[in-house]
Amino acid sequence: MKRSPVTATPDGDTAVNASAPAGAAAAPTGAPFLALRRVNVFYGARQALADVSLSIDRVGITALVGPSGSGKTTLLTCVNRLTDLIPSCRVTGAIRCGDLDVLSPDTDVLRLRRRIGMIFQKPNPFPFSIRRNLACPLREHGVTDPRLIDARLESALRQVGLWDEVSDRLDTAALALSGGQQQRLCIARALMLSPDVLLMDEPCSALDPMSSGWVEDLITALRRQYTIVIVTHNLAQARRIADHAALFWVRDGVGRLIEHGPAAQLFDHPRHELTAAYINGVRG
């Protein structure tokens, strides 16, 4: 399925390039998309993360596993900055995403998170209708043409499947979808900006199976748009989703990156010791 991804036009306002591609300009061939090196987080003098360096590919699905505190989430924090929001949180070492240097102090934040969306482990739509929910990231970035707002929502609802469900009561509250509704709807509204990056903390925990099997069904289906970066603690979805694995560790009191690459590789032959004991269920 194509994107029409939100563009800047020279004059400063913004419009929708169906044939351009998302985002800005992406990394050269053969380089990794996302590319973390030795970072390094604290919360305090507390260290929560350790000198972690990963690499993730332009699309596809990266998995990060590993048990409760061991980082995972406070990783996706930092990719997109929500670590600034924390007063006592601070982050060293370097994340580039494309040609953006995630961590300069240069960096445009708001730019940023258009172009990394993040789904949070419980649906969070706004107490809005399903329309203004989804018109609300569009808007914020000064696009308010009603046609363009009009066209971007229809597409970002088929792209998750919910267009069918929800095209005749887009004025209705959002809350009054059922929990899988709401969460398709979360995920359509990072896509309303046409993002480079989906982070996804969780996505299918707080779900009945039924509904986790509609999530899973669609972030396997925008494998091949985006670059997803999943937390899961489910070992069953993350072998049947990732293309890539990263099993995370508490070490000393600090989340540590154990081991990385293929999902296949990491799951059928494990290289440390550590990752075939989580796996096999052994610890964790």
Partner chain sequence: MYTTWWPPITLSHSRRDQLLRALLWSCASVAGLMLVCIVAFLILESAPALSHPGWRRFFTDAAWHPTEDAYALWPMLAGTLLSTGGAVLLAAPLGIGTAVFCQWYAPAWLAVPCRRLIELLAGIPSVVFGFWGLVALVPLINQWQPPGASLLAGICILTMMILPTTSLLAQASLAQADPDALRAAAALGFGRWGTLRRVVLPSCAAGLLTAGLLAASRALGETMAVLMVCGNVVQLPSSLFDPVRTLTANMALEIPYAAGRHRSVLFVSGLLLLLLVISLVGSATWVRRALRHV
The other form holds:
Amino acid sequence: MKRSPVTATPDGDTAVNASAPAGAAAAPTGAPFLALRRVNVFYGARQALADVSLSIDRVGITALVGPSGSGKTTLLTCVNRLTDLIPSCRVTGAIRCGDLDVLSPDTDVLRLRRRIGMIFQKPNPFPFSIRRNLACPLREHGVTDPRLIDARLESALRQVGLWDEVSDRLDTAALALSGGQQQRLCIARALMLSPDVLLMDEPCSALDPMSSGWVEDLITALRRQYTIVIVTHNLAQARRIADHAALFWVRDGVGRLIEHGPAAQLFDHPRHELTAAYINGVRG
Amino acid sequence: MYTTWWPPITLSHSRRDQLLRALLWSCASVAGLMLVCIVAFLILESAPALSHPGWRRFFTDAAWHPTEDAYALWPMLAGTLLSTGGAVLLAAPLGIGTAVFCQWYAPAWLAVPCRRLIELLAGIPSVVFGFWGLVALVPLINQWQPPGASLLAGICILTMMILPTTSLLAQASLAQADPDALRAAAALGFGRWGTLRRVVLPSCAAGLLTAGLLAASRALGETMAVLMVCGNVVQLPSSLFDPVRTLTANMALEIPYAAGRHRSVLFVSGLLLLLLVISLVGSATWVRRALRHV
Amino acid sequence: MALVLLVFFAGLLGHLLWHGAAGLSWELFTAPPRHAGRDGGIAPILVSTGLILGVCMVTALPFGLGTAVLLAEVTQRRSWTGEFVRRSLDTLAGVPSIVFGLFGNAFFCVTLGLGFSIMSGGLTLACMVLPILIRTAEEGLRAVPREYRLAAAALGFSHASTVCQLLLPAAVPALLAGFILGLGRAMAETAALIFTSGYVDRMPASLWDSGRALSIHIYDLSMHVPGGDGRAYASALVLIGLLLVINAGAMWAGRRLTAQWILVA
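What would the structure be for the form predicted together with its partner chain, rather than the form predicted alone?
Below, the chain from earlier opens the complete complex, with every other chain and molecule after it.
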């Protein structure tokens, strides 16, 4: 099971050749797909995030907003357990993703991360060719059939709208692409594994306005197929694209979740005074 | 509910990761235990000599006739210390001088090739230095003060060998001078020499001292060059022009045929050399730490 | 003052070149030595040198890479095991080569029963270059941007594939530089080989045969063979030339690799 090819998973929700939303059936309808309960994160003795409980639906975009240092990125890295890479980091609480118990020591992290894609603030393609960038995740998870890889590669590039731009130079260096192209390539690389969830950590903030617009359109286009959780500092962007929103705030050096709900409600009729102040640009 | 406290790397169930970690640890234990192994072997091999004739005899015996139970190591130890000391005394000012020149006075078109040449010299094999000493330097000294193969020749060759290392280390330490302090010195109206003397050299003292200590440790362990130019007579030299034999040369000359207690005594001298070098390297590290912010 | 020194060193190289150039001929590289090396060539000696270096690098590379990966990727910077290994390697780097020779003689030649052989010499040199390989490889790995590791982890790469497919290829220029540095040091070494690989100047029949390295040949000709100076000059030039070629090749390859292969392959 651990080293099985992606196509052969019994639950079928990560089948590579299914380009349609496949995982919708993985969670019972009505129940949240991604559920965090009383999550606390500590770096050594310092607490970074306190008592976050959050439910995220199967489809749609959830935007996490708030000032710097309020633990939004930390929360993202808990969900795919990138926190493992930080030596002194400790996480308490419970996180469910579909049928997976994220924080359980028995969970296979590699399998978990295959189902949860992550896009970083700075585009980080590997120092390889475009083709190898996209092919290596599939090979890593046991897909070796070159025709399958090529088919998957084309569909992922088409999904991010990069196919027409790079199809004639797939074997050139990925690092030679422009910043916006690199970021879309990174999204395509995450899509190669047909994840259920896409975690995005300020995916537009390192890009110029034009590329930023393209990437934003792309994210909107992906909303029906994936559970998208996006951290953003750009309130206008959050308002444009998000179905749900959550506001984080830092108090006594510890990040906390202040308010969450449908985006329209959070932005237009905030229940909490901090939210209102932040949204109107008074604080933060 | 879980409380996690993950190990520093991904807690992966993958077989390959477990294999990788096992493999890496076995590699690292070989590399990490190498030094322990070397010290252990030297001690093991020198144990017979340390029990008989015992370490005291190395300093009190009158002569070195290992086949006739006379084990005087002290003339060799003196040879090693004298040649190393002389070389460091010469190489330290020269090395620091070239470093200062390359770093401070030389125009860019000269400084870069200078540096390249010094790096090149640092890579010349010691046997080549020795050979050159034998065919060029020794005859030269011989014309002046026979026999030529002497303590002086050893000091000269050693100086040339450790000079590049000293100079490179000194340059590295000069390059780390605090630019703010340099600006402050310029603002106080210090000239180039004043800045150098009152600001840069004092603040780089630790680095320069370290360079000297490391150069000394290199000279101490050098074998081939001194073996080829020093004459290899076991005696306490009465002047710079007398031939001497160093500990390293002694080992290189006699190990191939030594047996029994003789061989064991040679391992004692290896152990002694190793301890000297380790203490020098150790004190270099200590100096760097202790004087970092003086 | 610096210029005087440079002239001095230029004199050294010029002297070797002046006396050695005459001895460089096709025969030098193809013929076996005659009359204890006074005449003839150095072909068997070049072969022995190559074999010793081969044994040395083939042994040292896996251990060096493994240890470097462990230090850079697995242990934490301040963990006591990592610190112990690092400290002991730093000390090892300062150990005089003759002491490595003693150890090699006692361990490889006597305890393991390999005798005076190319194998013993190569393994002794492997111990000697290990610290250089590890230090450069560790620094090379640490210089690989953290983003690559995060990206690989987020894609569910196992640690083994992250290391093999991403970090090691990305660190190739540094690894190559370390390899060349180690190779150069091993090639220049004499003292550690005198009583491990031996003096025999025949063409070696196998790795368990004794073989004479180039540097030992120079030593032997100049010290023990009256009239051997001519060939010694030529051999010294060959040795320096080889070292220069290796270094230049490394510089060229390093630049080329960083520019093209690494980014595309």
